[in-house]
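Shown next as structure tokens: one chain only, the form predicted alone.
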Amino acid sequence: MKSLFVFIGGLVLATLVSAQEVAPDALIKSVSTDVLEIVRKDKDIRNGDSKKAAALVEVKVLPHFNFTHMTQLAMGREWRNASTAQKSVLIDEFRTLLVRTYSKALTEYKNQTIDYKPFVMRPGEAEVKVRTEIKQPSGGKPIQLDYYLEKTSSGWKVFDIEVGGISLVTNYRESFASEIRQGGIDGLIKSLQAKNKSGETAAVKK
């Protein structure tokens, strides 16, 4: 279920037309309503159509993520040691891994609802945190879901998500560092390629 909350974190920023004219919290709230309604009505996706889910993710979610920044943060100090070619491959593989995660989570949607927390943004602020909470239809324990967005020339972009207080980027930084210690940057690339080939999805540790 963790992957579901991470997916919703990306999903609520989909179908954006004019991000620069809308406050981040208002953007998340308005767009999430529209996109989650699509999910509720699509029986194929809810029944496990992974290809259709992936297509939806590609069109609606990915344009609103800054994968270069996310990969750079996940790599930490090792980013500067990667060649231009290696950076390009890492970004592509990281992107593919998250597509798989979001696609899987999309098929697991079970009418969760989103509670939006108070939001304050100072004038001229270029990086913000938008806090939300996912409520379970069964009355289970709510899950804290926070978004980190940055203002770019093409609008607000997500560069990290926290699920239950755990950063997606920090979570990957630990696993990436471990892979690099064992096999270098090429070893990390091979590991990501193997995960993507096998269909393994990303996950946030508890």
Contents of the next structure:
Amino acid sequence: MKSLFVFIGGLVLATLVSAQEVAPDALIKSVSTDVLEIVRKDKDIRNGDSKKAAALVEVKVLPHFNFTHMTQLAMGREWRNASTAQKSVLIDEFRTLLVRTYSKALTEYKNQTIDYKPFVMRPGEAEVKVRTEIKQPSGGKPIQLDYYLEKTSSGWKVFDIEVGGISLVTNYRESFASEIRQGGIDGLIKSLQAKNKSGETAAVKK
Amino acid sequence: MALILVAGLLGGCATSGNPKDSIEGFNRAMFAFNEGLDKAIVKPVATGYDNVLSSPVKTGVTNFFGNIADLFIGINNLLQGKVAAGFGDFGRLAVNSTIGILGVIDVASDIGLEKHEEDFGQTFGRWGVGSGSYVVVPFFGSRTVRDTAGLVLDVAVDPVSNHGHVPTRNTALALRIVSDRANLLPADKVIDEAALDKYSYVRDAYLQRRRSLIYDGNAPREAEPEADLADQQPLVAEAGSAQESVPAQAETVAVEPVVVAQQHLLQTE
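To test you: the structure above is the form predicted alone. What is the structure of the form predicted together with the partner chain?
Full assembly next; the chain just shown is listed first.
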């Protein structure tokens, strides 16, 4: 019951956040704070319930992502060779893959805290980088976590995330390219679908 | 030298066409070997270690080895001309070795002396040495040719490997491997979830991570390949302005063990 309340609360909040023009750093901060707050209190997620984590990501995080742009970045120069139909399947499958990865990471949460780095935006900027740092509760070197956002008609949207300097989006570029070399764009789509399916069965087994 | 020879020999049978990974056939075989070793021995031991010991003990072990590593992290910072960072590392070593009880408690981080991450591979990169091809080194994992040379030096001067009392040395080396691996356990699951092809996922993460480390976390975004950006905002401006701060070796990305890359991947999200 409580989790349902949190869930609905999150839904309302997410809508509120996206409804008005929020500065990119404020957006990242409010979404991160909300999500971690929920994960902190949710024993199921912390015990590895990826489905529940995925539902949280779906509601709180996804509205602020531009998956078209993300897919395009991962595809690189192959993007223009894809038909409109292929593009829409690619966006869908890539979205599923990223959500699954993100949700899995949330279930590994262990009381880390987030440090928000100073953010300055020049007037008229349409693309910005918001820097944060993950601090380990046990000490040790903090991990850099940076978000790239672009201005759209529906507010600021994230189009890339870098963890310790590793872009979660462009990291796929080489493997996508090699899938395409082997089986064309449809081959890549098949691989993505198979990957996403295997994830589902693994989740069911649990 | 032998490595370059091997690379040349194997180059002929590689099929990938990826210019950053010219000996992919060899690398995939080594990757499979390392994974097999990990699955059979290292990971089970690390999992046991992780389950049995309490968090403060595990943190103490990590800090103990981290403190020893700070010596050459400092030296590498000095070699790269980062004098303040280098003396910061020596300060960490002094504070943690004494007040921090032989490094077990990381007091230095609490008083604002930041922990860094440096090695000889990064130093060479900073000096402008090109990364060379990607290489999977048996037992050690992802490297580039340059980072393999760095690794040889890292190991040659490693205070733990050079400890005179052999039983102590061997115990310490084993403990360090297990502790490092245990720290990466959560990352495994995330990588398995994310990767379409684990080999290339780990490879590309390593290459990105090394590039980032050479720039101390401030690497410019790599230029976007020209795509049909009609419906997007152009990324070109950003890539262009970043260019100024890029040293000559922009192309020659380099730096860190897969392990570290994995760790970051994992703890990220």
